[in-house]
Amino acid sequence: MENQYDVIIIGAGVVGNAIARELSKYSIRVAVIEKELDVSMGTSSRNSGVLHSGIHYKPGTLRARLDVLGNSLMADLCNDLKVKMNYLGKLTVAQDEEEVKSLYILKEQGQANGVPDLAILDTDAMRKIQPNVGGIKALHSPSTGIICPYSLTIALAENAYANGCHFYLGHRVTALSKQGDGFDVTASGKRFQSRVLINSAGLYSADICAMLGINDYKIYPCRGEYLILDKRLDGSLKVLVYPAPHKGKAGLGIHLTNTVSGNILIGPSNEYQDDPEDYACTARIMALLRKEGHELLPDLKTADFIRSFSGLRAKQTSPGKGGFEDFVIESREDVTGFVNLVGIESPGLTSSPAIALMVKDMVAKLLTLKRKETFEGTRSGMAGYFHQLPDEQKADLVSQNPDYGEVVCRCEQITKKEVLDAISNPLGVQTINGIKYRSRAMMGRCQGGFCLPRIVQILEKEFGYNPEDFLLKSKDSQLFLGKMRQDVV
């Protein structure tokens, strides 16, 4: 059978792709099946992009252990994959004496988890780190960092692909069954077989379980809305600033988060939803985030808010209960060969390389894993973007390829060559969002007002696109229905 594999992974988020890359180190056939037209289209691209230190998680839990381990693995992984990240640290700030008590609990918890260099700071000490920050005390966690979550997810997928992993994008799983020593998988009318099946479906992980008759789990989608601030404010935050935690909340509270691209995020909110694809941004929450933003950054102007977005957490706790449950990562004894991941919410991004190692060990008990001599763990190309390079290196690249000398996206200073590279990506993704996530074109202040027409021209003239071919992100998101008039010859 053509579509026969040793391992099939359902879900191409950051965890699924980290597992795919880890398993691509071995001489087995691995495939990833994803319902969207690209990787990182769900939770993995819609979050704060924070590498958590491990202070927020109960000692002895998977969340605590995998977060701290994943945090320690991230620097080397990002160096190999040419993904930008930065351990800039975090202040968790208390506004009153009751909240100060929670800081000491966090510090004790973090130390039990092995988080390094934690310290409770008074007002003077915390303001030396972050001028003008409010509050009476703060917990400083230097190992907290930031990363571009979709850049990491894409890099993991492309490296797994380069090492032989197969990707089936735009394939929604509609049926599963256990057949003898393996599994039958039906996705978008295509049949697959595998010896091991890994459920990394995120918000749909309980649905995948149910297809195999496992009804132990329920996922409650919880939406967090964000505002993105203009790069004018880059440098306003020296560290991440979080509020002290409050028991029973679904998240860690509204906070300010630096990004590796220079923007600042305000958010996220926490609202449970029935629909696992309801990514709406609401007027009520946007007003709340603006108010919070002005309180935290008094210099903020209305024109500094350039975009909003939202993401969904795959929570196992109901709206009435709130709080968090531990990750479920199990090799099922009742369905041999089924490796099941459920409720991988925050800190799933930070934990992803550690989760991949844990799952690899589970697979090693089900299959013989022989290390490949040909595995290549690094990616070719630039680390970062053309405009970040020294002038001498820019001049050398332009002399080699004039497309580096043509700026397509003025806001983000993205060149035609970078857009062409994004269009010609290894996974073959050619949606507008796919180009956006790979190049950063269309992510600036004008949100594509200048560069989108130029990208459309490139796709039409250099890649032969017809108007009906242009998709924003999915098969039902066409940008154009046709032409108003024919080109004059």
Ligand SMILES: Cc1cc2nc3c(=O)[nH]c(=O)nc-3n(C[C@H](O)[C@H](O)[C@H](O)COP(=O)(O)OP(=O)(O)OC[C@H]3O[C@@H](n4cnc5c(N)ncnc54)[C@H](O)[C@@H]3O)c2cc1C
Second form
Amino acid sequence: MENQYDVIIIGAGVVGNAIARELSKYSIRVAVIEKELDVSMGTSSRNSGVLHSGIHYKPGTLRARLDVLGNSLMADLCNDLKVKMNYLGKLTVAQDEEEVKSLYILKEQGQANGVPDLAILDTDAMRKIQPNVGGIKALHSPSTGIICPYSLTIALAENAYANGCHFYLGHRVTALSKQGDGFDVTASGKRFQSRVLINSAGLYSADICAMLGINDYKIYPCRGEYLILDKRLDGSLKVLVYPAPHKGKAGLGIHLTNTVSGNILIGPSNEYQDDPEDYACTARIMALLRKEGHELLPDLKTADFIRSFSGLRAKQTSPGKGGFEDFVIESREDVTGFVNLVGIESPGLTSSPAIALMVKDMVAKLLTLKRKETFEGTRSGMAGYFHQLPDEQKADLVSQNPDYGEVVCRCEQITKKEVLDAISNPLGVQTINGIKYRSRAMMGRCQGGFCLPRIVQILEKEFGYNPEDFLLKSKDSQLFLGKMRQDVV
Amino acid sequence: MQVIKRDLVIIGGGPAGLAAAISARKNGLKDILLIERDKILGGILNQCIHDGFGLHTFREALTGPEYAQRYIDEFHKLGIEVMLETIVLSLDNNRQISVSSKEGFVKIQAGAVILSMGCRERTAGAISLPGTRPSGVYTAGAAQNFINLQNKQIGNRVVILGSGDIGLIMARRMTLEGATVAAVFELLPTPSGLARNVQQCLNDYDIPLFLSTSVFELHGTDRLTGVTVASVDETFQMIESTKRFVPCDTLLLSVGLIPENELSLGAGVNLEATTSGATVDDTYMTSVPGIFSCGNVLHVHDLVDHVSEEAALVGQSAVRYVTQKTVRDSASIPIEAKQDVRYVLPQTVSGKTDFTVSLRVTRPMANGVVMIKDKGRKVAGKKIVRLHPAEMIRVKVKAKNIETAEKLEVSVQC
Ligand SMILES: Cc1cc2nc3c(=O)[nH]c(=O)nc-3n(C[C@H](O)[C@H](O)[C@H](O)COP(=O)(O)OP(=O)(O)OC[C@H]3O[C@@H](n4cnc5c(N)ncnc54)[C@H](O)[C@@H]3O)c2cc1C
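Would you mind generating the form predicted in complex with the ligand now that we have the form predicted alone?
Below, the chain from earlier opens the complete complex, with every other chain and molecule after it.
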């Protein structure tokens, strides 16, 4: 039957897609069901994009083990998937002797977790790495890295798809039931069956559990807001710089984070809220982030703030309790065949390849997994963007394909070819944001003021879009209501 | 890679670039190349289908495309070389330019360069607008493109934030096209657009303008459902008790223009904080020898007529630079903005030739005199009945009056 699968994965975030790609190495039928019109519309595109080294997690926890393993798997994975990442390293900086003590504790914890090459640096040594950094000593963790989180999430999905995994985008799972050996899944009115069901629904993971009568979990969304800075400031930070943990200071604190695209992020904040869909940015936090930004980067100008966004942490700890719980990754004994992932908050992005391996082992106990000889783990294309290539190579590519010569997005220098590739990606694109996340067009300082009208023209002339077909991100987010004037016949 | 040579390269084929090219040719220069990234010349004027252009230059109220066409026709008649659909990727301080087009990658060595890239609109991100990120939020210029050039209906019930000229023009356009414009909100206590636009685009259509009022939150997860607005006090802080929800499906932003100086910065051109444009001398040469700037990339103008006039002067200066290898006079005289003056241009003058100072005032005033002084001595002045930040003021200065000047100061006296 068409909608019958060996494994159904709920949620096309980085975790669901990493699992899908891992399982696509085996001769089983796998599908991913996602409520949004594209992959990576939830937490997986709304985070700091840091590949954490693993110094912060309690030894023996899943977070510690999976983070360190995930971090070490990332280089090869990104190489295969053509995703840009960079192990640029991090300094955790102490301001006084009290904080220096905490650096040694962190270092010991990191070593227990297997984090490589940790070193405590004195002022001179740390300033060699990041000039002008304040503080007296720092813990250097060279394996801390940065990655574009949605590029990874999209690449995982595309590669899973290329290896036979099915994707049902715009399908919200509304009902689940255990039927004999398998599961009945209802999503947007369509029925599916599967033998194994994997819950990687992020903020909705507890709701998915509840659909199967499991009421052990509750998710408390906790919002982190960010401001994105103009690329002009790229280069102000050589490495990531975090303050040392300090009694009375909660979380990792608001800080600056480099991104692989050269825009620095300020954030994230830390505010519990009720609605798992409310990605609003608030006046109060934005003002706070602006103030922090000016303190951390004296050269910052008002015009350097190009956009704000927020992400929601899928926390298991209530607002009163705070802190962190370990990831829940379990093959349920009471509901055989249900592999359940709950509370995959930070470092879920870093851990995703390791989580996928762990889940694969769980699935192997439920189904026979046979390696597929046809599996192709590498993705074609390039990591990064056309404009980053050397001039000679660019000239070559333009002579092969003139669409590389036409720059559509002037701020990010994204070419028409890259926009066309984004539109014709294997999973298809249904939204303007889908084009944006894949091509980087509209992500620059003018925020699409220049290129959105051009992209609209491309979609209309070359892909036959009608005015009503243009969606920003969801099916009710039309760009246009129709034609302004009727055509004269 | 191929490197071609040109005496003068003009970057940007809007009204500034066109007028500069025409003037350079009329001043005798043959080897001129204009580079434009669009398919057609004319720049932003192509989407400005309303009238009011050319009142000074042609004594006629032309539409944007009509105004542009007069220059485009002349440009072609003069047989000036143009590269269309070609984007300049970089410019260095030796005036080497790299460009990209469907034909490929080319490097161009220019004897002189005129920067005329225009400006871009300030966005919701740039003004840190809180709330959700739904569809239906456009900058006024992008909306103008969609409606006038692409026949798209962008919304039914519109709120406009900012009273810049494009916002005012779009209030009228949306009304004419059958949408309802609920209101225009302006943070400042005075409109930022021209008085004639407030009259002809808002008052004539009974569209309310709320001054000292701004949008404080966007609502709606998919399409915009409304905005929270409130009045502000003198320090621009929101007055909590005035907060109200205004339902709308469209928000247009007309909150300022930013000169597009990324290429200029790459070449090491010094910019001025107030204008966000280059600092120039009275030949409109920037801090980098042989690189000139004019039009909205230099400072945001009120009228296209002023752009054309300035660009013609710059075309002439560039020709002089190319043919006479003029160097900057080291003994130049700085000009500074003082009392009630937001900025002045040029920032330095040689004092050897007559010149015109362009300036804007900081606040609306009546019956003022714009004074240009050298150590307290008046060297030029102009009486103006109505002074407004939305309007550019131009004052002529005679070289013979500043023979001994060390520094000029520009102020307004009421
Ligand atoms: C502010 C912030 C900063 C962070 N920084 C980092 C960092 O620097 N490094 C790091 O390693 N981690 C970081 N994280 C954590 C990381 O982003 C997450 O752990 C990771 O993205 C979780 O991925 P996921 O696939 O579980 O969730 P998601 O990306 O949320 O995916 C879940 C998917 O399930 C879909 N779904 C939900 N319900 C249904 C349903 N009923 N039917 C169908 N589909 C459904 C959702 O639409 C969504 O697409 C950060 C998180 C936040 C919030």
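Computed from a predicted model, the values in this text were never measured in an experiment. Take the two forms, superpose them, and find the largest set of C-alpha atoms that agree within 1.5 Å; that set is the rigid core. Numbering follows the first chain given and starts at 1.
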Item to check | Residue shift check between the two forms, rigid core fit, D124 Cα at least 2 Å | outcome: yes
